[in-house]
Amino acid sequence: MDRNMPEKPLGVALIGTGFMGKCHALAWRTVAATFGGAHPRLEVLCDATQESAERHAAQFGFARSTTDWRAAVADPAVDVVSITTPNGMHRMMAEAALTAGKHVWLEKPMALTMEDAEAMADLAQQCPDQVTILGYNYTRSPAFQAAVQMVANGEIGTPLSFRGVYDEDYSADPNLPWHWRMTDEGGGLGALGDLGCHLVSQMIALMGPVAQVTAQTQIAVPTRHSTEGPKAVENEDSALALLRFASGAQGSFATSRVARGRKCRLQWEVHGSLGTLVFDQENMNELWVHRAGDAGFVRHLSGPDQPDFAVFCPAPGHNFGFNEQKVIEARDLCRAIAGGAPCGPDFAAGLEIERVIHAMARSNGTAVAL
């Protein structure tokens, strides 16, 4: 049992039943069968017909369900907000729960533009009390932790340079019709705000804050049908990008949601004076790792030696998965609650990778200094 997790049981609201909101009511009902402490109490969930959110209430084990996520987040059996809606909800509704005196689980990308990060990112330092996380689930993996542990402990020496990529094809298909995530309004920023960022967020965990980019994006598929007719595509397809650290380090970036044949290919590799990690999440239970003097790489299999990994399963080799990321993550806001050790990336965290993503998208190959 973690004796950092809260002895009395939170309350939760949930708003959102699409992928990412049954991601997250499944790391609420799992959280503490994994970790101990006090099973949350599913209060009530928010979605946009009454009969989805009583549906999806009964399914996900919550007590109560509505259609008013302002009531929800005012409820006062609730401590802590779950929020997977689209980007475009992200800011009002994180500023109300806040203001509300809750706590904050937000899906990545945290806001729509710069303005809106900025302004969440502040309403949260003048909340102390309260708690705020994005939803960078992937941060979690025991490969990953285990790489960011022999970055810092100096095992493959000083980084030099870090080469990354995050490529999916769901919307290579030039027939898929048009969604609001590919407009400014409603998704922000494309390929960079949906995929590029956990690269980030993986990225900046590895090798420090970002100096400085110098970014191409591109549309690859103009316009898109609807049943209004054409319209057209506002946000960028894919991104390619390439960086200085504060250290000095350099890197490469890009990320694509038109890559034929990708689904989850979330890779990179840190080139290190003494050594190389390489990593891929379409392979996730697979650290490489070459150090100077080897023949080749070394491939280590996810078990119980990375963290978090024996909690779940304590045999080597036994596939680790994306929901258990998830519940690591509700684990570490736990925790943060209950008093413990800051979780992360918070709202501050946070902005530091909207600013490097929107850095990307303004640079139209010029250098931008962050």
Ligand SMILES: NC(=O)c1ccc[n+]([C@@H]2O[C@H](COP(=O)([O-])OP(=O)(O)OC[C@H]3O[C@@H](n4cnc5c(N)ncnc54)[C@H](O)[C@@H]3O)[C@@H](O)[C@H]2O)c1
Contents of the next structure:
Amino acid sequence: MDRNMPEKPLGVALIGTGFMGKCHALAWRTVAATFGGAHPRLEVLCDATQESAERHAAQFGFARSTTDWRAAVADPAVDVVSITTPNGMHRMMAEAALTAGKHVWLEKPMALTMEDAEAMADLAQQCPDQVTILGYNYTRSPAFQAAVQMVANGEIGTPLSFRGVYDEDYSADPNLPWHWRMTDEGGGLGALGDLGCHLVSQMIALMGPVAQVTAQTQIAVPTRHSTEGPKAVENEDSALALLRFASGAQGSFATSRVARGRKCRLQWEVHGSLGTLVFDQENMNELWVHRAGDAGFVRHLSGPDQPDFAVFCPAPGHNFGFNEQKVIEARDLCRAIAGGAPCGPDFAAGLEIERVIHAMARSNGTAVAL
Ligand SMILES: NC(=O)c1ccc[n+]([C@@H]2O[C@H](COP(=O)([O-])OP(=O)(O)OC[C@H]3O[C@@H](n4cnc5c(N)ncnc54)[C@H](O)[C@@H]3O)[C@@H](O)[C@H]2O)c1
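Next up, can you give the form predicted in complex with this ligand of this protein, since the form predicted on its own came first?
Full assembly next; the chain just shown is listed first.
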């Protein structure tokens, strides 16, 4: 039982029932069972069609359903709004929720443009009693938490260099139909907004703020078919960047949504003056550590010695999973609402992530200072 969890039930509205909608719903249903505190009241579920809203409300255990997201956000029984809709809806939904006095759990990326993200961060700053958190779930795994702690403790000395990649192949097939993610108005940035922002969230947690980027982007499949005929792909399929951190350390960064064979290749390594850390999300229960003098790398397997593993499973080697990251994210949000430790990335920290990916998008091979 976590004494920092809410004693009174939080009323929840969930908007969207796709990949992330279900992930948020599972987290809301699990968070109190896992960590203690009052079980959230699942008040209202909103989706694009009434049939889907009703079906998912029944499946996920929400009391009511609607297709009117404005009504869901304004509902007096709702304290916190989970927003899991396409990127182009993030700003209007998050701003409406904040204006209605609600806490906000918003999926990444924060918004389509820097202007949108700045406006959202400004509004959040004007609502100091309301908690905001963005869906950077990969920062929650026990292996990643251990890596951050090891860097902070100086266990690998001074971080000198970061090398990171986030590749998937969900858009590699040129016959795949056009999708909202591929447009300026639906997706905003492409691979950078969908995948690269996750890598940036981890990179900043490990290395500190980014001072400069020099990047190139590429569209591999310029046109996709749709029911209305061929449509242009408006945002990047891949990006490459060199970085300089405020600490003086250097970095390299690559992301692609058209990398054949790659499924969730969120991989990075940090080279420090006394050691190196290596991580791969496809093997998310492992952190590989080299300390000066070792012959090679030692595998640190996540296990019940790590509190955020132990709450799910008392047995080593039984593995922590993707959806459990989201339960930890929900726990952090609940604690912050109950007045405990601040959680993040909030909208202010999310704005820093947006600055990095948008600087990469506009760099066109020249150095951009942040
Ligand atoms: N954190 C992560 O690891 C992660 C993974 C995937 C997606 N995402 C993010 O989550 C968001 C959603 O992605 P997804 O893959 O779940 O998309 P999706 O297409 O699977 O789901 C989107 C949902 O939004 C609903 N929706 C659309 N318009 C709506 C409206 N006007 N009112 C109510 N509901 C509406 C759709 O019906 C659908 O249920 C995106 O911002 C994406 O970047 C995050």
